[in-house]
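Just the one chain here, laid out as structure tokens, in the form predicted alone.
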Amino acid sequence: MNVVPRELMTETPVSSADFRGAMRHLTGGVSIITAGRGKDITGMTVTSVTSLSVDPPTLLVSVNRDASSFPLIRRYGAFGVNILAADQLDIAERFAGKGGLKGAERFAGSQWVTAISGVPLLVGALSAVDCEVEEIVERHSHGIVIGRVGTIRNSVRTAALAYWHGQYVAVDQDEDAARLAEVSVPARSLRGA
């Protein structure tokens, strides 16, 4: 079923401003993009991954079409989901665009495999997930990819790189398990007093 797109009306335009500060609540996993072939290839970082479907695989990423990295998904009909590690915030940075590098330097520094597409996976990722791109949906500023799984690299490691009120932070089961343990135990002594 296609949904025909229509006209929304709001009562009050909501502002650029506003949008942003209202996301900058919503949490996000940090995930490299990664595209191309060769020596012609991109990255970006981004925590617009989510998952689509279980069967088939399927996922789907919102890139923006000036990013550099759009063009090469659409060329190349594939793309690689790095989803990072918590001591990943140097590769997140990086490909982010911080000291100004571009293309095929972003990928300095860090080791890389070459996935069945040609995309290049991040060794040490989370999880790193080569996809086919099945369909693209342009909508405004940016194009809805949607990426047929085609392999997956999993990790033994636990602690994620998130995204949250600007900043990145480090999430990890473990750790964060023992300090609401050691939180809640106040509260649960206050209430049996």
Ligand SMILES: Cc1cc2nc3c(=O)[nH]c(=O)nc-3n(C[C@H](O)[C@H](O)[C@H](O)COP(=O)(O)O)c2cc1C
The other form holds:
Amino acid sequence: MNVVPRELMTETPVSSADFRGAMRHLTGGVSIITAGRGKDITGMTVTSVTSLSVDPPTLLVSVNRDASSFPLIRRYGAFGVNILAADQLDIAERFAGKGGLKGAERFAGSQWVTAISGVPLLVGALSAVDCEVEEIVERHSHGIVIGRVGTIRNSVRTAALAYWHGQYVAVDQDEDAARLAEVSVPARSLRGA
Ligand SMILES: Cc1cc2nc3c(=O)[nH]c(=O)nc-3n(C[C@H](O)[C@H](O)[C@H](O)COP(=O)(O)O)c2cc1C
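Show the other one: the form predicted together with this ligand, since we just had the form predicted alone.
Time for the whole complex; same chain goes first.
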């Protein structure tokens, strides 16, 4: 049985500014969702990609129903998830609509291959995943798109692009580990030795 805790019922409506403010604390990995095939393609920058299940391999992404990608995802029943590397910030900006670029124009300047489903996948992405649409749950302004993973292209690179507090940040295993080592308290002093 699903129980809704009473604490969640609030008398005071939460303002969108408050909600946005809270969500700014949530660090999100940046991906490009691609949709369509041939010249009828578009894509968008997202942080809402989440792994859903491993067996079967599924993921979900929350897509605004007004975004140009949404009707193409629905029409073709497929989409690509391209997890961006730290040095692909310019691609993130293009696909967020910077410079007014639309549709196929956003793909210029970077290299793409066509997945089995027909969607473009980004060469050099940390991982590029070809998904078949399993279900779309339309809720409020967005569609929760559930994708069954078909094929995956992995790269050997590791430094990722994230979004936090309204800005892009690089997450680099080596650099961050080095920085952590500088500020870490030695394990001995944590044990009180
Ligand atoms: C860092 C970042 C993350 C975003 N995440 C999402 C997201 O998860 N879902 C969404 O619908 N839009 C998201 N957006 C907004 C879309 O990228 C943007 O509205 C895009 O231009 C929509 O595509 P369109 O111009 O083709 O309609 C995000 C934008 C940025 C900059």
